[in-house]
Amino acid sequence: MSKFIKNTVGKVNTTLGFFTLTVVLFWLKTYIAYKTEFTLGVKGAVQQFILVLNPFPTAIILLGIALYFRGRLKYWMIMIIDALQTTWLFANILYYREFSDFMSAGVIKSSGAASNNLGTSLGQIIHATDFLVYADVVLLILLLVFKVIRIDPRPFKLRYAATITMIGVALFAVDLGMSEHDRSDLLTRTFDNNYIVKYLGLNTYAGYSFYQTEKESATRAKASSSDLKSVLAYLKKNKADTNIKYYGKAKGKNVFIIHLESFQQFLIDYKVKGKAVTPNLNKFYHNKSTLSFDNFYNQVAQGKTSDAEMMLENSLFGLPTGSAMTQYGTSNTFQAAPAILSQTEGYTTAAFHGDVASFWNRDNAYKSWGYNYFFYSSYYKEKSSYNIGYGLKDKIFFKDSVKYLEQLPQPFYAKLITLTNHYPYTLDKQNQSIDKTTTGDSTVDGYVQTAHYLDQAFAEFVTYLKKAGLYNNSMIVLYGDHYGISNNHRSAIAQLLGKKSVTNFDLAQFQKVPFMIHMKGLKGGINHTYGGEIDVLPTLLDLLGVKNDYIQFGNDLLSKDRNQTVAFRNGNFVSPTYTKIGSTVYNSKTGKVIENMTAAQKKTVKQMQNHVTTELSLSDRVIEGDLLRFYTPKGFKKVDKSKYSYKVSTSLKSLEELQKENKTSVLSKHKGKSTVDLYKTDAPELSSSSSSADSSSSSSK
């Protein structure tokens, strides 16, 4: 044994031995932090292996820089680099504990306000055990100082140093390759910092974050107020007149935005073996007080749900690649629906979502948009049976949202994001109440089951609204965020539509999603105008009677003179007359290809294409250049992100104080008696014995 120890110490007394020891110790503490300090959502053997692997590549590359130095200097360079990496780890442990997210370059570069005032609460956040991450650094320094480990003064050969660097690069390539295979478009379609860290490591995340921030800063630095001239000129030319018949009809009403995850228009009135997939939504769609739009299209790109939210809340398009919410949601100036309604109409604004706060960077973007409250997974009671796929099952989510909803002062703007109808459309047997379709495509066939479940959850929520006295004083808005079945499933789509095959025109029509606006006394009906998600905000603001001087690329869907050319993010478009997919133009009424276009047709299509290209590029210019910082409408104040906190304890305390100050909430209207018991659900996970306990308390993760 003594010989083994002697040989081991002898190896550590070499440059390579000391380097290896440092790498291993750094890997060990990083991996322990991954498992104990962060919630990375690692699932399956592949992701577990990647998590074990990912600290190694960058540690080897960064610590390997020291090997190019000579003598004692290389040892001290190893310790300096190790200490710097450890400090980054330490900082993220503290930041994650407070904000459930990782520090970004934008946060570091920002002022104290923009960095969420982390310093003011450090005393409460920090634990004495956190400093243990420095234990290996201190230990190695002491071992060197007291010469337990002796410095190897011999030059470390350049080719050996280069070889170690290449080993690090090779390991990174392996890590990246496995990560991309498990999660495609990991870097180009970033939607959660947790994913970058889980797959590529905390150091890689740092590099990626600084790259993205510098890229954005460069674009932002080049932008100036003069760039707004072309934007304002375009909007002035293309703004549709308000429909006086509907303007202000919802003035002062509560607004519910029900986000129907991955829900497509074809599901409305669709049947499987004679049974309606969405009977409750069908009834809502055809209600005489519902404005329903049957030519309403999703306009998302890679950002999918986040693109839909960007359009819904801001009337700005998502980006051609990646997600505007994740790339610009933290740093940009926005004039979003929550801020507009809060500032100009006195609304309380809140978003509800049964997933982690950091997904799609919501915890930061929602602050930029002016949401007073954001209720996410930490606010909800969690059991393994309550979750499926990306978060809380819809029936449980709606039910458990009531305890927060009833505390919001009225009028309020509340967005509830459903999750169960999300790819891969799997539902436990106890919640299945309709047969699958029989296309033979395993991805597609479960889609109607999760949609049916969502329909049931929505019906339960509406029943509660009626019992709680909210239904008659609210405008209820439903929209599908994006397609559920991608165009890659052509054969299955054809079967669902009762066709032998589908054309590109059929697939373009398949991009329709529901959009409904319901309110007691509203003159409803099915509206055939062509529009998309970019048009939602202007439509709602007109209904609410809000003066609209904001930079928005959509137009009120109820306007009689609106341009009905609907842009897809890739530059294609649909309209009542022509549909253009790639270089092919279709007759929108017949679905047939127009083979020999007349000069007049070519001119019209070219004008429509120019319109689409212009609005997409101008919207990109607004986001990438952060141009809204140069434009402030009268009566609107720039959102101060530092005023918002979505920490559970902070929000619950705020809601408690509001009940004393403001007597307009549902809870106040019921003289302090909770309305949670009015909510009835048939969710099998909520047994009679546990239901009351679940509804009366919330717990954080």
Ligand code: GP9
The other form holds:
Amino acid sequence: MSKFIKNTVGKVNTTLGFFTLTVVLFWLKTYIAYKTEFTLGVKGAVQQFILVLNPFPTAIILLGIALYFRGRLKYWMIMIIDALQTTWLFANILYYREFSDFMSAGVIKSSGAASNNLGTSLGQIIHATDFLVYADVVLLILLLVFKVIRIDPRPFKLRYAATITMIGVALFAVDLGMSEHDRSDLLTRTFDNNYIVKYLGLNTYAGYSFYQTEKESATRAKASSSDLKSVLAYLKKNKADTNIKYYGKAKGKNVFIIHLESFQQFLIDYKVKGKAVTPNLNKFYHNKSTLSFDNFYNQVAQGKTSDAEMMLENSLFGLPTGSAMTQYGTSNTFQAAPAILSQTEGYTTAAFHGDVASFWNRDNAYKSWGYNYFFYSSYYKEKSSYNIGYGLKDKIFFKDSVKYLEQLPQPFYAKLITLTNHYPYTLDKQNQSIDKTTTGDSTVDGYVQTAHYLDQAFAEFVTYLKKAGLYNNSMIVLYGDHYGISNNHRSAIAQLLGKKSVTNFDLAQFQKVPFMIHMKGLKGGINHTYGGEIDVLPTLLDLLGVKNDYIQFGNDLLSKDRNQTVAFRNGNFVSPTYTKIGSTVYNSKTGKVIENMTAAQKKTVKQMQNHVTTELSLSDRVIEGDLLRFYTPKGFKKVDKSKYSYKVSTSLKSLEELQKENKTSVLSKHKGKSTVDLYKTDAPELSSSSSSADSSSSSSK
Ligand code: GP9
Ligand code: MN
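Switch from the form predicted on its own to the form predicted in complex with ligand GP9 and give that structure.
Then the entire complex follows, led off by the chain already shown.
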């Protein structure tokens, strides 16, 4: 036995032995950091396995570079590479502690470390124990210096070095393959830095981030203010007039944007076995003070939710691939709804969401958009039963948002992003209160159950708004972000719609999502204009009576003379007359293919196609060239991201201070007495605590 130990220890005196020891130590500390410093949301055995595996491939490849060097130099190369990798780990531990996100190349390049206040607060976030990540590097150097480990000066055979590189590459391929299998489109869709680290490791994340940033800054550098000319000319030509009947009707009101996750229009008034799936939303939809749009389409691409958010709050399209919010949200200049409303109308702006802050890069993009507050998962009480899928269950999310909502000075602009109605539409038994559909497609049939749950959660929130006095002085905007059932489920879709089969035209119609605007005194009704997510911001700004000189690609949905051709991100379009999918043109009234088009029809369709292609490409040019940095409308000040922090302690303190100086919050209006008790929910997860809270409040009366 002792011989075995001696032999093994002896191996450390060979190049391969020393290399292996360095790799293992680097792996160990990375893994410990994964577990203790970052919240990677690892779920299930496969992800756990990938996490264990992922530090190895790049460590082997990178440290392996040293093996191509001669003599003693290869040892020092190993140590230099090890120290560099460790510094990247160290920097990310600190950065993550402050921002709940990984450091991106963009942040480093734009000396964003300073603009994110990292420099000033470094002293507060650094712990003495953080330096322990360097322990193995220091130890190995000392062991070499004091010759406890002897340097093996013999050249390392080239073919062995190459074999080690190949092992690294092979392991990388395994890691990538398993990751893609578990989470497809990992690299192209760019959801979340956490994902890249969870699946591919910190080093790969570094490479990925630098590659993306380089690509982006190249286009950015090429762009100039003259590129704006064609954009401005296009917008001038296409701007629709405002509708005097509605202009300014919502001036000064609070604004609620309620993001209905994966919610499609077909759910409105839809029944399963005679029971309405969304009775409360149906009522809201048909309310005489609700403007409801029944030809409103989602226009998202791969960026899904983030594309919807980008369109809704900037009236800029998402990108053909990936997510504009992740790729450009940190570095670009924006003139988004929150910034416009807070700067020009004095609104307090806040986003609420029960997922981690880094998903879709919200933590950075929201700063660029001028959100004063962003309440994400860390702001909510975490309990495993409170979560499903990506995060908090909607009923708990809405209820627990109230304690922050009531502190916002009015008027406010509050966006609440729901989550439970998300693929794969699973819901725990105790929350199921409607039967599944019976198409036999297991990813489809749960959809009505989570939608039903979302409907109930929404109703509970509305009841609270009424009790708290918010219902009558707010404009409540609802929208579905994108489809819930993808086009891959043709047969299930046909069954849901009561058809034998569905055509591509039907699938285009299936992209409708709800869009509703409710406000006391608003002349409501079902509006049939054709529009999409790109049109929301100009519509809302007109209702709020805000002067709109911004670069926006949509048009007020209430305008009488608007162009009703709705672009899908892939260049297809729908309109009241023609629908074009690929090269096939349909009559939008009948849904039939137009076989032999007349010359006049061809000309019209061509014009429509031109319009669509132009608006998409100009919007891309604005984002990819960061063109808004060259255009600041009068009365608007460029957003300074460094002024915003979404750190829990900072926001809570700021809200507390606001209560003293500004007396307009709901809390102030209730003389400092919280309105949280007004909130009633039947969420079973809260039943024991809420009943004890109820009994304690009643006994104190
Ligand atoms: C995650 C949530 C879901 O935070 O917004 O995004 P999606 O998968 O719908 O794009
Ligand atoms: Mn979504």
